[in-house]
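Taking the form predicted alone, here's one chain by itself in structure tokens.
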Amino acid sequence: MAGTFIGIGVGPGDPELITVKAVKALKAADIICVPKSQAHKQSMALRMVKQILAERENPAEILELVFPMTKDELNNRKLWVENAAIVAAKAKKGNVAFITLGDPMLYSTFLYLYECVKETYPEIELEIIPGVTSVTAAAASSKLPLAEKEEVVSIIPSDLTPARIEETAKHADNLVFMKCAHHIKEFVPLLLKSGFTKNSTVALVKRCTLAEEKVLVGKLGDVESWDITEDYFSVAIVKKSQVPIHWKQNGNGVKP
């Protein structure tokens, strides 16, 4: 009989917002599948296991699998083509648990091998396990509610064109920008012109819930003056409403 393919989301950094119920699965499971963008790099996921993993009383195997960060649509197919026939050779005997950064099923690598293994292997069972969102990571980390009352949210994601962006921002109260959110400077325009005002809150946390943690918040008129750079590992909140900002703040608007 067939096992089990599990996606199990370890949240946005901090080992401790792992829930109960993935640590009981990564102690339980026979192997644990490891995403990665490059074969040299370290997984950042595995990192945030790896005292789960020593607690178990048998060692799981480790199953590495490569996922480009591209746009070459074919290539990348045929690469979840090929990972997803090793995830079902692994899963029809025993337990394969598949960890990502986040929660599963949203904008996960999970969800493309996810999808292969559905289409083509629908004799192994499939079980996902959430985990706590870089969204909502970052709101508690900036203190800034993502809605209250009737407030729309919508989530941008890194390559969203500009157009897109701009209609987005005219239906939402809140936006929130995923992976590419060192390019607010180049969003503030945009936001401007569709409702947003200089004085709309905004909040941009780098590292969530790591120690090299980041905040700032602040004023979307201010962004311009922030001191930004580059990291992947990043999400913007922006707020169409003013909110007051509940802790101290040095002059650059980061959180001390």
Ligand SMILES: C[S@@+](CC[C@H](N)C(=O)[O-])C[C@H]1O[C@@H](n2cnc3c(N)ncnc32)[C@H](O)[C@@H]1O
Given for the second form:
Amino acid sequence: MAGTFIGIGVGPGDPELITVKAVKALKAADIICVPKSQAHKQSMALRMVKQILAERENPAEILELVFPMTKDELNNRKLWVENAAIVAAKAKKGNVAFITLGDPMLYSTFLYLYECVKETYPEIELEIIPGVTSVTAAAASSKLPLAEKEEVVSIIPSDLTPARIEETAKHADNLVFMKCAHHIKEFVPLLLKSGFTKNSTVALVKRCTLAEEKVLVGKLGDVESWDITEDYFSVAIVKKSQVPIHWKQNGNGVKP
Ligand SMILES: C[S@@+](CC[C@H](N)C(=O)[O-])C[C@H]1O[C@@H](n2cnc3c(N)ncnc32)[C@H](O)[C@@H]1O
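Having seen the form predicted alone, I'd like the form predicted together with the named molecule now, please.
Below, the chain from earlier opens the complete complex, with every other chain and molecule after it.
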């Protein structure tokens, strides 16, 4: 009988934000799949679960799977199929857990593999353990609510055209930028055309919940003067409304 393929969300960075259910699954899985964008790169997800894996009585087999972030759809598809075959072979021998940053169902590499395994190997049981997303963690770190009452919140990933960003912004009260948040300066003119104003509130959260976390909070009109270093692990929250908050400067940026 085939084992289970389990997608585990390990949260945004702080190991204390891993759920009890995820810890149990990480301690019980026979094989832990670690996604990497390049073979030589360290995996942030593996770093987060290191302590949990060290507490196991029997060490798990660690299986590194490389998923380069490329725009070559055909090559990507080929890699997902190959990686799905590796997972399927391993699942014949036991339970295979796939660790993913944040939540597995939100812009995660796990999703492509999951779809491939589901289609090609229907005998494999599938399970998903949700995790704390970087979106909710960024809201907590910046102390800016994602949405309240009737507010609509939209998530904007990278690679959207300016027209699509403008259109999305027109219909949302609050926006979250992922994968492209460090380019926030480029989005300001589009937002100003879509109902946001220079007084709208912005938070840019870099390396959320990690020791090196940086939080910048201010008005959309201030963003131009922010010193933003490029970092893929950044989330920006932009609220149409002006939020009456008091911020003070500290070593990690501007914090409440
Ligand atoms: C491929 S998506 C993965 C999202 C993830 N599945 C989640 O639920 O948060 C990668 C993007 O998530 C965001 N991200 C993930 N971890 C982060 C962190 N610790 N701090 C800030 N942003 C983070 C960044 O926007 C990054 O570009």
